[in-house]
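Heads up, the chain below is alone and in the form predicted alone; it's given as structure tokens.
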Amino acid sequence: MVMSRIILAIDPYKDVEIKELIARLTRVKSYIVGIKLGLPFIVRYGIMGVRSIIEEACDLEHIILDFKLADIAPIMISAIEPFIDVGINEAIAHAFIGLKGGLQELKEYLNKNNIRLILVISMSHPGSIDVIDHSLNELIRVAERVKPYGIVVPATRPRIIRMVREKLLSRGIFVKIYSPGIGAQGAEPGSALRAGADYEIIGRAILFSHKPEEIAMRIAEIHEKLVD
């Protein structure tokens, strides 16, 4: 089996039925290590759609619920609760909400349910440079205190990946770095891994390709050369 670091972002596109998404997932599953399901997926297909996808993906290492949670702890916990028993093992929240009344309680709740916390430190769109990235040092300090399993840093800005990795390592913090922005947003496959990321989050470039298996295999082969 080819060693890959692909997290497949499964987002709805136009009027694709859930059975088509499952079929596409099945075709590329041997080349990925996880899936990520966001709010657009939940809104379109509901919790039964989540169950259907996870039934196909249950043997993958990473089953991520990506609500990018950003609220007070009780609200974030209530958003996660309906999905506790469907098979997710990771959940994404924003780092900027801070600890007390927010991430601290969320992390405790996720720990009790064997779900790993991933924090967004930076985002892949240009607007992140204008606002979020100005607070990178503060967000890194939040990650240092929360000690999440992973953080999200975009492939579109490899300099930020290197900087965040170096700062956390210098403080003895070991986290997995998940990098979106490969393909449709312009970053090349493998570029985030070269900068220090552990996983590349890829959606449209694989999922809605005319030859998803071929694209997934090519990217997995790039990853294999980088992680050997």
Contents of the next structure:
There are 2 protein chains.
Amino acid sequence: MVMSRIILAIDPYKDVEIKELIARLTRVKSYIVGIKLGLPFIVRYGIMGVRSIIEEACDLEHIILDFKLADIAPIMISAIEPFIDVGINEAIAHAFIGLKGGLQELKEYLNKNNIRLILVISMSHPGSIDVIDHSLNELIRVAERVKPYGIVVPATRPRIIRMVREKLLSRGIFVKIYSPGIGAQGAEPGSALRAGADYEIIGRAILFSHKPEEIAMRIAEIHEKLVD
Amino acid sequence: MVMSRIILAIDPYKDVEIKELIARLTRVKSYIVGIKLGLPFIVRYGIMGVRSIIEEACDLEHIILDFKLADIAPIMISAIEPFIDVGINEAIAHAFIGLKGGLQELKEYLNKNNIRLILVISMSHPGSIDVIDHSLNELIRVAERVKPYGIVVPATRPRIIRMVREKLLSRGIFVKIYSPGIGAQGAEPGSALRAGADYEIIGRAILFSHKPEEIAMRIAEIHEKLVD
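Shown: the form predicted alone; wanted: the form predicted in complex with another copy of the chain:
Then the entire complex follows, led off by the chain already shown.
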């Protein structure tokens, strides 16, 4: 078995049928360690779609619901509630909403339901410089206080991955770093792991290539060398 | 007809059937100017649910899809796409994510589809002090550049409503201010309008009261006096 660190982002293209997505997942399953389902997936295929994808992916370690939650606690909890029994084990929220009335209650709710929290503390698009990047230290502080299972830092920002990894480690905080931005957004496979990330989130580059298993295998091999 | 400024937030309680929500909407419809559907609604009732609610609400001025979008542009656009033909005319996103690769492309997409953008620049929960409140000036600057149709500032923050209203007006920027936080979150009906907001977003206080139409009528009357 290949020791990959690939988490497959299952973001549908406009008119893809869910059957096609499941078929593609099946083809690459042995090269990945998790899947990530976001809002574009949920609004198209609903909870039934989530169930049928998870049926295919249930033996993977990470089944991530990625709503990028960013609301007051009761709304975030209510949005997650229908999914707690379908096999999700991780959920992504934004660090920027802060603790009280936000992430604190969300974390408690997720803990009770054995779902791990992952916090976004950096994003990959150029617009990040408008607000998010200025708040990096505060976002890291939120993560230090919330103690999530993982954080999201894009592969396109290796310096931030390195900096956050060192900062949190030096304070004895162990979090997994999830890095999107590989492939379609420009970062090379393996580059985030090299900077200190634990997982590389890859979507289109694998899912919509003509040879998904070849691409997945090639990336998994890169990962294997780095993880050894 | 009562000149209310109520936008009804339709956030389902755990086991409410959509029929019940529609029945309650029907009872208060003549006292409101819009509805807001969020993630908790969508994950439970799907697009079919959105269609059936909008069928009942189609003559209202504001039909708001409130995902509190906070992702890179292609993901936000893909999440909105299935809803552009169902009668939505406004959508809410976080100012926090910034322009390039985020709000800029989202705004263009929404413009093309005659959907107005509303940006969150302040939130009501105590956790806002961790990051969001420190970024208020930057969030306002994002709003100045994006020129959304409206912004969200909670009724629990009347000082911020006033400040933002003056700041934007003094720069010739006309935006509608939408204020959640009335009722269940503690602010008095009318208090946000008095501070300079254009609409008060009210959910549970109307929707799950024993006498929805009475409550809605009473608030609409308060609004009418203020708007005159």
